[in-house]
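Only one chain comes next, encoded as structure tokens, the form predicted alone.
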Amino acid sequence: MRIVITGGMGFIGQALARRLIGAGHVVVLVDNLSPQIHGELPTLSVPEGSSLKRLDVREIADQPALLDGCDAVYHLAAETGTAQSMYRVRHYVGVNEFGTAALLEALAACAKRPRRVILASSRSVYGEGAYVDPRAPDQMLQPPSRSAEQLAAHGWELQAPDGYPLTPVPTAEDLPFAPGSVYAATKAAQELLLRASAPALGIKPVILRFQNVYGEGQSLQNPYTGIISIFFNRARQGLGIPLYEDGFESRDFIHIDDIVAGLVAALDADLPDGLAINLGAGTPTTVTELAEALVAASGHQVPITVTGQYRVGDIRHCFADMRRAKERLGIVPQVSLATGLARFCAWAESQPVFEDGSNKALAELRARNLASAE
């Protein structure tokens, strides 16, 4: 097959390309080589056996020949920082929504269109995700995002209207959209655009909702996203690791190998059009647990400090219900967090040291009243 990957020089795109090339496919990578991810002077290491077209996805509508005759498209190109999206609104909408629209326009201009488009969406579309009230455990709830006032009062956990604490449960794909950030809203829009256009274009739309992806190859110089990379970069330079809120917020961390396995399985799986499928580990890990495990795996002993600070738009908990991934794709995550962190740290230690930019990123939020003051 001839396969096009937008965002193909990103962390996930390169790992996917190597797997597809190993399976005998012809791979074309489309990427703008964003300085925030690749640096001002990117050092290119194009996966052997693939070709690269340097192009902003928003301009792909003008070059449909890139897509004409290909068998499948993986649409990975996107801006991904939740906090940054809250003030770079036009940029995120431009790249994520207009970029997807441009891709669809290019496909409409193709004489021979691909048989399917596989979209990398996000767990962020669920907002705070699924909860239950322990007093009525059979009733699924989807609480609204925490307000700035609640965060300022250090009301970290989600509560019932009467103040009773709610319990997070695995979030399944049938939970409605409830985006709590601009980034999340753009990912929901990507899904809607693809679903709306695919029938007229004769393309099968496949939607994969990623949890927190990490692993070897992740950018170590992007201070806006990738909590594991940010923590490692600070620890390596002898800087302490600051934890937001009370350190007990949790995330679902999935290793790049398991994400790629899901992406490859989606290429040929017999799926209903537009079906959304979660890809995660299916288990929550608190940020405190993550920081402690990362420090142990890296060997860089630095202080871990709970700061009580917060960012508007962050969720408290969310972890994936993985039943559909198992049933539809045959995917069961194979890489444990302990193994994945050990592999990541061994790889990251071999990479150049990049100046920590997390304080600068936080200052940008504070200047816009989107994060707590010091």
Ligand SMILES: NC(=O)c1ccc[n+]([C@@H]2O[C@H](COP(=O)([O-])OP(=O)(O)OC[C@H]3O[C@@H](n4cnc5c(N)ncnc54)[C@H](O)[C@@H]3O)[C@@H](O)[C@H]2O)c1
Given for the second form:
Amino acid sequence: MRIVITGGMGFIGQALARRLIGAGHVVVLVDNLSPQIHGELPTLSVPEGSSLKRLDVREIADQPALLDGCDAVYHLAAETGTAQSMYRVRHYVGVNEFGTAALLEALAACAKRPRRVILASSRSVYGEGAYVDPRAPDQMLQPPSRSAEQLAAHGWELQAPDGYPLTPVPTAEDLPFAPGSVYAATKAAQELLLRASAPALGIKPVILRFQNVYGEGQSLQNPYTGIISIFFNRARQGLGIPLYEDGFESRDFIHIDDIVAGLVAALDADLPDGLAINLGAGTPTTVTELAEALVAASGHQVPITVTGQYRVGDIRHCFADMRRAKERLGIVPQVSLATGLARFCAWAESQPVFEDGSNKALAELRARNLASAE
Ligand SMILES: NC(=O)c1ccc[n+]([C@@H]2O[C@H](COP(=O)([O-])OP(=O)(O)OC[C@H]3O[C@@H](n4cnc5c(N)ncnc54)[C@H](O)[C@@H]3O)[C@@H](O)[C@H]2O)c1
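Now that you have shown the form predicted alone, what about the form predicted in complex with the ligand?
Shown next: the complete complex, the earlier chain at its head.
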């Protein structure tokens, strides 16, 4: 098959490309090599066997020949920093939504369109995700984002209206959209645009909603996203690891190998058009557990400090219900966090040391009242 990957030079795109090439497919990567991810002077190492078209996805409507006659498209090109999206709103809407619109226009102009278009969406579309009130555990809840007042009072956990603490449960795909950040809203919009266009274009869309992806190849120089890369980069330089809130916020970390397995399975799987499928480990890990495991795996013994600081737009907990991924794609995550972190650290140690930009990223938020003061 001839397969196009937008954002194909990114963390997930490169890993996917290598797997597809290994399976005998012809792969074309479309990527503008965004400096925030690749640095100002990117060293190009295009996965062997693929070709790169350096192009902003927002311009792809002018180049329909890139897509004409291809068999499938993976749409991965995006800006991905949740906190940064809260003040670079036009840029995030531009790249993520307008970029998707441009892709759809390019598809509309094709004489022979691809059969399948697979979108990399995000668990962020669920907002805070699924909860239950332990007093009525049969009823699924989707609490709204925490208010500014609640965060300022360090009320970290989600609560019932009477203040009773709620319990997070696995989030399934039928939970409605409740984006709590601009990034999340753009991912929901990408899904809606793709679903709305697919029948007219005669393409079969699949939506994959990733939890927190990590692993070998993740950018070590983007201070706006990728908690494991950011923590590693700090630890390696002897800088301590600061934890937001009380350090007990949690995320669902899935290794890149398991994400690629899901992306590949979605290529041929017999699925209803537009079906959304979660891809996560299916288990929560607190940020404290993560930092401790990373320090141990990296061997860089640095202090881990709970700061009580917080960022607007962050969620508290969310982890995937993986039943649909198993039933529809046959995906059961294989790489444990311990194994994945060991592999990530071994790879990251072999990479150049990059200046830590996390304090600058936080200062940008503070300057806009989007993070608590020191
Ligand atoms: N990594 C995660 O944890 C995660 C979680 C949920 C969803 N996702 C989604 O997966 C996709 C890939 O994420 P990733 O982790 O590989 O990110 P990444 O930042 O490593 O890669 C994104 C790629 O897109 C390219 N890009 C950015 N703007 C572009 C533009 N205007 N035109 C063309 N290319 C552009 C970048 O240069 C980069 O190579 C994204 O759509 C993201 O929203 C990722």
